[in-house]
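Have a look below at one chain only, the form predicted on its own, in structure tokens format.
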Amino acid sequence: MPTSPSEPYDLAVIGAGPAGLAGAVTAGELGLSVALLDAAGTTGGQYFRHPAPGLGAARPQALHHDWAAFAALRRRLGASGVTHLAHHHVWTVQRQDDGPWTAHALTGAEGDTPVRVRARAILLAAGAYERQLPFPGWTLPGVVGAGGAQAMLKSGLVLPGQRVVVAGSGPLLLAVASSLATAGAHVPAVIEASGYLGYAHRPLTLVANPHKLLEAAVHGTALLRHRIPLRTRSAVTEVHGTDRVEAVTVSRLDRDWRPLPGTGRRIACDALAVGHGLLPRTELATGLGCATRRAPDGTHALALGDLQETSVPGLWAAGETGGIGGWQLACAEGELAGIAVAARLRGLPALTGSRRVRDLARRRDRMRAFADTMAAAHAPGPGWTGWLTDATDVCRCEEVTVGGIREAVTGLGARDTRTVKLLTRAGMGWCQGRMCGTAVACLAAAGTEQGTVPPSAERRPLAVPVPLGALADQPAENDRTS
């Protein structure tokens, strides 16, 4: 920690998932004073989410394939001198001139107590959230995100239902299905909108990442053991039920994700776990003007240098903020960033030329190449809007339908997300467009050559909802530097 309460930390790490943990531990072991801020009460992020001690889980590691790696990181955290600030919801980061950074957060029992954490450098490791594409019936109780279903199981030991269809696109579906089946749920099918032939276009990338092939084999074996069929080039195009999910309609898709007429088949179930990949959380970074790049699946990720620094000096990023790639890539990037920050603040450029850094950079580049292959293989096709009806809700918060957005586009001339938002309020609700942003952007771009345009990397002053009272109550005595 800082040598005195008035001194800033050397480094504030935002996010305690694999990337944030690795970055914080590495920097702490290199002698920096480090604050690790996270909205959750425990470390691990989404991937290493685990039950609270009060639930009495005898073997939380049973829900993870890589628990030993997380346990090792957690032990190093305890010995590194890093200050872990749990339940800290960071809503903005500021810097005046060349002085220290200030991370503004909310904490307390009600989540409305403002605090400030000052640091000479910032490492953003905020992770990602699920990309959701709407379809008729997706607002029925029993429809949950694929990652949400896994989070329910990992943190609460709860299943979303007894008969759960898993659908969407991306490798997360295989992990979710095997986890649910192992925990006792019946999974009638895994419905993958893409295929897996896209991976074959980059055989050298597959060979260079044998651990990914091993993961696929583990999940594939689990599907075979539980007799779960995998249907590719298919999607859930409608959910049926009155008070909750009773069945889903699965349709075959063409290469552009357009439903093929006459291929609909109904599957009985009481829950649907659905997700179409992940979106990097870049709100804090783009609010500061950080440059972004377009990933192969159309998402916006941060553009990073060789040592994980953003386009804004003194601000580093690691993990899913720079593109979706899994926990091992996140750890490598976090470790690289921790070393880079230590070298910068301690004036030790030799650190960044060490063998350790060269090995980490090679591992990162190898895994990032696989991540790009994965993103391209599971990128949503433009034809997914073919399973929508005018009555389908797009923005759940503001209850804006497909018909309302299409009217804004065709009747009122809207051609971008911002204009659609102003005309319909889509994206102005509590989630601030995280659930509907992709769908709104695609519908706004309908009829143009950019029909799959994702939500742009908007600059927002607030990364999460903040009470007005918290904005007004920013006294100096609430500064948190220890």
Given for the second form:
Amino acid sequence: MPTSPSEPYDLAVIGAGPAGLAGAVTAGELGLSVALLDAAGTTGGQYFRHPAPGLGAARPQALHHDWAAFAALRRRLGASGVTHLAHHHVWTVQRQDDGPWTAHALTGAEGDTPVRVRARAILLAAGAYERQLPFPGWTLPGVVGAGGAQAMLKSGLVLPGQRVVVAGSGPLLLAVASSLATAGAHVPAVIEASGYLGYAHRPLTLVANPHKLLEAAVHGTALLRHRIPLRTRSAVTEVHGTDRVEAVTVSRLDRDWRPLPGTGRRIACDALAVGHGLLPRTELATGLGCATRRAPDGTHALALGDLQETSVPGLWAAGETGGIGGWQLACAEGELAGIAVAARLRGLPALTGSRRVRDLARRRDRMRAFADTMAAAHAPGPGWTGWLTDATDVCRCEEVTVGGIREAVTGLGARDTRTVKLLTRAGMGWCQGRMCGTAVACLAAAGTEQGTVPPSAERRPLAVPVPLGALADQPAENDRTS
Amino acid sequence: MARTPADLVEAEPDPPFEITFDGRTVTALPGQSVAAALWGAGILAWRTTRHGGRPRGAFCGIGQCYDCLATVNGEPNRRACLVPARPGDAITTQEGHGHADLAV
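Given the form predicted on its own above, produce the structure of the same protein in the form predicted in complex with its partner chain.
First the chain shown before, then all remaining chains and molecules of the complex.
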């Protein structure tokens, strides 16, 4: 253990979800001093989100299929000596020459107290957020992210409505519908834009990942039990209501996600939970120049080495930041990274030659292959823009419509998200394009010859809004050291 | 079958407390975010947009979209899905950027 109070931690882990927890406890158990930072008040990340102690949930596992795995990680965390820094919003990570890394965060009751955490290595496990595609009416109150509805239910024990349609694309929809129905909501339908036949193209990958088939069966059974119909090759193409959701129109789609005219069917509901897969949170790493790779679903993830290191030495990553793949993959990668960091800092390369490391790497590669199959099966088809109208809001923050963006593309020659942003302000608001980025990239690509320019990797110099006072005032007394 | 999320997880919360939303009393449970307390009272919107004056509330639910910004105890631009509700909190609908008092 460090002997001086000003000494940096060996490792700072950013994100206390499955990947970060696994990495932190592994490194802690191997004798490293570890700080585990997370914006939330409790560990678990989004997947293992659970009620705060004050809510007195006797059976939090009722909202989780894999609670035992999280409970085990949490027990190990308690015994490991890892410092858990809750309510720490990391906004940037820096390194001066070859010295230690500094993670800059905001904390405190008002969320504006700056702190710095210094460490010799960083493990980035920042997770993911939901990919959204706009449609007419998607800004009405009552339209919520599918993952958002799940998060509010898991942590706050609340529902957005009584009759909740679940729509979009990806396996998360089945889990969300199953949770909402189990918690008392009526789910009139799950609307999936893809066909689920995409998985059939890679039967060997499916056979090698039986846990994923089991998961699907569990959610499928829940849907059957609650009599929830699953409509594939369909999408919500309009939301009805003036100040909140009263109904949605669901249309059939062709193979390219183009809505088929005349197929619209109205479903009464008071809420809509919607999402189109997940996007890796990579901005802390791309800001440092880390290389990215393009996943089969068009998202950008960090490019990682065999032992989870990014292209920037001393910076490791695990879980969804390296590509969407689920919690088991995140745990395997977190453990691998924890071992790799310990091997590097302690000068013990033999640590990475163990049988455990070979097993973890094999499991990781197998699960990554499945994740790629899944990503390809649910990748948005190019025809989705067919359900937009010129009046549809694309950028929720700056209230920029499809018409405004199309004018910038066809009238003013914008060919990429950056130019569209400069001309229209789309992506310039509070969320910095997190919600509209995918849509703006697709609309901008419509002006190019090939029509399919992929969105560029996420680049944001600050990962969360920072008060100017916090930028100006970096007092040394707020340093968190081991 | 569970009728409410609280039934499902067999919740026995600490004593509830009161907050207000635009002057109306709302009951919150310890450990809930401001957004969760408002959803629990059937309130889905607590902000109006800067240009169209349109109602908005929680969307992403995990602090990424900033649609759930609310004025909490006079302080605008707080993410209601992240801020824990505390007894006596006064939540008010945030109009636009929430700094109308700074206009000249």
